[in-house]
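Next up: a single chain in C-alpha cells, the form predicted on its own.
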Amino acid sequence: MFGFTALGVLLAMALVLVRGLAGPTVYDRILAVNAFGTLTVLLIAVHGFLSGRPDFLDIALVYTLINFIALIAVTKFAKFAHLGGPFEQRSWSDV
C-alpha cells in the first residue's frame, strides 16, 4: 500500500515540476515549488514508513520548517525585490 502511495507522490512531483517550469509568472514557480517541498515531505514521510523507520517524521518535520522560511523569504524577495536593504520612504503619490 505504501509503495503506491510513493508511485502515486513521485508522479504528483514530477507533474508539479512540469507546472514549476511551465509557469508563466514568478508566483506560478513559488507555489510550485512550495507545492514540491510539501510533496517531498510525504515521500520522506512514506519511505519512513516503508522502511520501518519512524525517526524519518523527524526529518520531515525539520524539512517543512526550512521550507516554510524559504518560502516567506522567496516571496518577500519577489514582493520588494530586496532582503534588508535600506528602508525607503515613500509617498502618497507612489502608491
Given for the second form:
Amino acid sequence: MFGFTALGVLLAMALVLVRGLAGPTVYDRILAVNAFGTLTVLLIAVHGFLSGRPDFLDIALVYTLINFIALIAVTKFAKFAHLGGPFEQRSWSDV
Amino acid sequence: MVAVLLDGLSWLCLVAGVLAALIGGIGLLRLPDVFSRMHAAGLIDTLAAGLIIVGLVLQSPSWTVAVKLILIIVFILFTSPTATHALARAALHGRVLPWLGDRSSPSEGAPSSKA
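I have the form predicted on its own already, so could you send the form predicted in complex with its partner chain?
Up next: the whole complex, starting with the chain shown before.
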C-alpha cells in the first residue's frame, strides 16, 4: 500500500520535473519546484511509514518549512533581482 | 473489524491522494498559462497532500505520529496559498499577462506566457 503510494508520488514528481525543465517563464519553474517540494515532503512521510520509522516525520516537517522559505526567497529574487542587501539608497526592497 | 475498516479507508485515501497528485502533475503540464498552472500546483498542495496525510494518519501506530502528520498538513495548508500569492504578484510584476484565450490576440509589449 505504501509502496504503491511512493511510486505514485514519484511519478507525479517526474511530471512536475518535466514542467520545471520545460517551463518557458521563470515563474513556471518556481511553481514546479514548489510542487516538487511538497511531493518530496509526502515521499519522506510515506517512506517513514514504509520503513517503520516514525521519526522521518520530523524531517518532513522541517522540509515543509524550508520549502516555503526557499520559495519566498527565490520569488523575491525573481521579482527584484536583488535580495535587499545593506544598500542605503535602495529603500524600496523591504518586502 | 475496526482494523479492516481503517485499512480500507486509509487505502482509499492513499489511492485518491496519489490520483490527485497525478492529476495535478498532468495539469501542470497541460495548462496553457502560468496563472492557470497555479491551480494545478494548488491541487497538489492541498488535495494530494491532504488525502495522503489523512491516509497515513489512519495508519499511524501512536498519537505522536498522528500529531506530527496533522502538523505537517497544517503547515502546508498555511504556507502554500501565501507562496502562490507571492508568486502570482511576482509574475504580474514581471509583466507576464494571463493568457486570454484564442479569441483575443495577446497584447503587444507584454511577453504572453502562452507556450
